[in-house]
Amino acid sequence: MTKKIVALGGDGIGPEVVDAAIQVLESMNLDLEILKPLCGEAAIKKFGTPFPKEAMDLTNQSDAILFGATEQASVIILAYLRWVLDTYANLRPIKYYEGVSTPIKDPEGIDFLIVRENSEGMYPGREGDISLLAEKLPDYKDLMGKSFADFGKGKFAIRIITEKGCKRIAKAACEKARERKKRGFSGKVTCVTKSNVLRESCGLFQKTCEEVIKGYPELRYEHFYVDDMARRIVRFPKDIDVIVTSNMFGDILSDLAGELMGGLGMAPSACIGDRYAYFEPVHGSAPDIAGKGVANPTATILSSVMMLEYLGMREKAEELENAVKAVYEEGKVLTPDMGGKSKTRNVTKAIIQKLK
């Protein structure tokens, strides 16, 4: 049965890397219908909005979404994909490929997964003036006995952590750990919080993870504070299997961990919900190199690998990943961020050739 893919290039280098991934997918003769509605900067010029109704309607009807990147003017696209479609589980695999330059002395065998809660926490920026809190919560006192009125002028940000959000992300992490254990990984879930300071919100997250994992007796569990976990990612990356954490902590830790696999040009991701899923590179819009033809398409192509797995095309996903591996093992066709001089189109062509 043909699967409908909606490709949203967005802004900056987004259209370039998404087009590269589309070329690769189309070369594989898959049972996919890939639609490319206008969005982002190009849509603003034509329609006055970055996310026209046609693009939104096609997105709602899709089996999966391949997404590039957005800048501030087009952030509505990202907000729609993440919060309206409720793609609450952000999966960020950290996997080293031979031939890739990395700051780690012995990177061979690094292969773990960060499962980041994608709908709550500090995002999407619930902020305002402290005076509003002082007015609405006049009797609230913090651990030091201060009321909001005591702080004077300033701003606040609210962190939302719900039981529902904790349960479903903990379950998603456990399911992924179970899948990975069947493939030979350790079957360990590492919960990351700052519950020694954020005792209520992080405390709920930690407690819920501990409760959920009891339903998975074949898995092991451990917990670390986020500052310690940042150190452990660098010092003991091969001891990690699946990390589960809240939104902002996951955002930060996954960018840090991305350096283990060569940088954000290599880092893919998937955002999965109960009905929708979108797949995107971690690197963002990179406006400084947009239009120069030197953007690394690898992260988007590896995101396409994740998309094929999601769609049940596991053999094709493995075939595509192996083609990427082969290009980096040879080390002849690399973009500038990987120490080479090749263009986006050259890397794309090299991967396609490995698929034949």
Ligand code: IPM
Second form
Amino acid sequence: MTKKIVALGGDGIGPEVVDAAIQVLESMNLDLEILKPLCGEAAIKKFGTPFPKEAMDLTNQSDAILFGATEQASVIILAYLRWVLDTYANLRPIKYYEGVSTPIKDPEGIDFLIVRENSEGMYPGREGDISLLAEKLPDYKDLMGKSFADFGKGKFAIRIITEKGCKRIAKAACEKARERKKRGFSGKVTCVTKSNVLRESCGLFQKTCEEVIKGYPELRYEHFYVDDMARRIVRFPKDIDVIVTSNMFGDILSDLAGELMGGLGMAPSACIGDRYAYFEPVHGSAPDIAGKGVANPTATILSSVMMLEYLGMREKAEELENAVKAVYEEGKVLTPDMGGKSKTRNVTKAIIQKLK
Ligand code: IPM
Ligand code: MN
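Having seen the form predicted on its own, can you show the form predicted together with the named molecule?
Every component of the complex follows; first up is the chain already shown.
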């Protein structure tokens, strides 16, 4: 059955890199119908909204969604894809390809996966004036015995961690680690929290991960605090197999880890829910280079590799990943972020040529 893909470019370089990925997918003659409704900055000009009804309707009927990036305009698209469609498992593989420019001395063999909780935590942002908390929770005292009324004027932010959210993300991470172990990886889940300070919310996250992993006797488990983990990602990247963490920690660690594989121009991601899935580069709308045709399309093309895998087209996914690999191994056609002078379309063309 033909799979329906909805491509939403979004803002900044989003439309350029999504176009590049579409060209690559179209050159592969797959059983895909790729729909490209207008959205983002372009749609605001025409319809007065970044996410017109047509785009939303198509999104709702899709088998998978390819998304570019958001600056300001398309934040509501990202919000819809993540929190309305409930794509709670954000998978961010960190894999080094030979020939890629990285600040790491010995990057050969870096290959791990960050599983970021994508539906709660500090997102989508629940904030307000402290005075509101002082009024609603007059008896609340923190560990130091301070109540909200004791603060001066200021703002608060609330972090939500639910049992359901913890359970499903821990399970997603364990399933991925199991899958990877079958492919020869070490079979280890590293839970990352700040439970020494956030004893309740991070405590629940950590405890749930410890419980869920008991159902996977073939996997090993470890836990590190997020500050320690940041250091370990840089120092011992090859010791990592699967990281599972809450939303904001995963956001920050995935930008850091992305650098090991060449940065945001290279790092792909998938956001998977029970019914919907969308695929996007780890991010950056890169407004400074938008419209110049020099953005690296690889992160979005590798996100399409993840999309093909999700759609059950494993062989095709592998073919496409190998084409990307071949272009970097050769090292002739590189965008400026990789130390080259090529344009987005040259890299796209080079990848398409390797597919033939
Ligand atoms: C990401 C991005 C988003 C996030 C922004 C654009 C809201 O940084 O996908 O990592 O914070 O999750
Ligand atoms: Mn981010």
